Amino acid sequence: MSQPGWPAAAGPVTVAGGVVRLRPVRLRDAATWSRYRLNDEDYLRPWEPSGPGTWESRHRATAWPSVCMNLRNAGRRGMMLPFAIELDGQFCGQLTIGNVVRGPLCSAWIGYWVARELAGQGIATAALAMGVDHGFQAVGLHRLEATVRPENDASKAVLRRVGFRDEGLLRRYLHVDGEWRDHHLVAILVDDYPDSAVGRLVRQNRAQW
């Protein structure tokens, strides 16, 4: 079953690292997803919510089919939009728009990760901007929010570049890496820009259409 903005793709947007696109996650992403997740454990684990079992057990290639099908099922129900981030046609991370709420709230959260070896090349920023534009234009949302640990300077910089604004501190908000951690709440509204988040990056010479 299709939902507003799902299934769909977004992009391309060109940045220093290459050509970035968003597309739905696929079962055949398993090997690359697992390789990045296992190799980048020390890079990713300090920022991601705790889960059952060990990091290795949750991120083996054999774990991906269940993860992927759960994500896609949530997409078909209109609860979530689970995207793969592609760089030059190759899987390099994920972006998810989740907890989609309609009605008077018309809001969702957005989260993302990109492989460590590709950090600092504008890929996460481009993917986030495309996700924001898709959430507002195709999904029809009014508000997107994200949470980020105060220590995560790289992710805070990505969010600022796309235009998210700080809305306050959530004390001991999520269980991350063995403890309950504080998070900053940031958000962006559909009327924050006259055109788009990607357009903002283009004007800043951070990206090209």
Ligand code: ACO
The other form holds:
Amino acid sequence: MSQPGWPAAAGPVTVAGGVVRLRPVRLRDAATWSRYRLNDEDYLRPWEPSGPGTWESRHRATAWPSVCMNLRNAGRRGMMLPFAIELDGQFCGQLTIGNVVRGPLCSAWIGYWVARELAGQGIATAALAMGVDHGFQAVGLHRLEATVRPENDASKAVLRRVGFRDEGLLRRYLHVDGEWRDHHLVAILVDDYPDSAVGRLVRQNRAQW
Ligand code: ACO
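Form predicted alone done, so how does the form predicted together with the ligand look?
So here's everything in the complex, that chain up top.
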């Protein structure tokens, strides 16, 4: 059964690094997903929720089918929008809209990662802007929130650039890298801005349609 805004693709948006798109995760992402996730453990681990088993066991290519199917099932049920981020047609990270709640809340969280070798080229900023526009325009959400560790300067810059605003500190909010960690709560509301998040990047000369 399809849900509002899912399955879907978004983009293209061109940034310094190339052409960025969002599309649903798929089973054949296994090899690239696993290669980046295993190579980039020390870059990803400080920011990612803890999970069962070792990093290696959670991220070998054979782990992907069940991760991917769980994400896609949640997408079919309207609880999640699990996007792959593509750069020039190649998988380079993930952007997930999760815990979609409708009714009087109309809210969800958003999170992302981009392969280390491609960092600093505007990819996450473009992907987040596309995710925000999709969440508001196609899914019909009113609010998107994100949580970010105070030490994660790169992610805080991405969120700020797209227009997320600080809403407070969540004490020892999430178990990350072996400890309960404080997180900033940031959010963007559909009525914060009259136009699209990608449009704002284009006007700042950070992206092109
Ligand atoms: N200190 C301060 N700012 C930094 C740093 C740093 N060490 N490193 C990068 N930046 C800034 C850049 O200058 C840029 O800001 P600007 O647009 O104002 O110039 C911004 O951070 C990076 O922008 P992009 O190039 O669009 O982002 P990128 O594609 O490199 O991806 C990301 C950023 C997703 C945080 C990537 O580094 C990553 O995957 N990190 C590991 C996983 C992670 O932290 N995920 C986010 C968790 S929080 C969440 O999901 C809400």
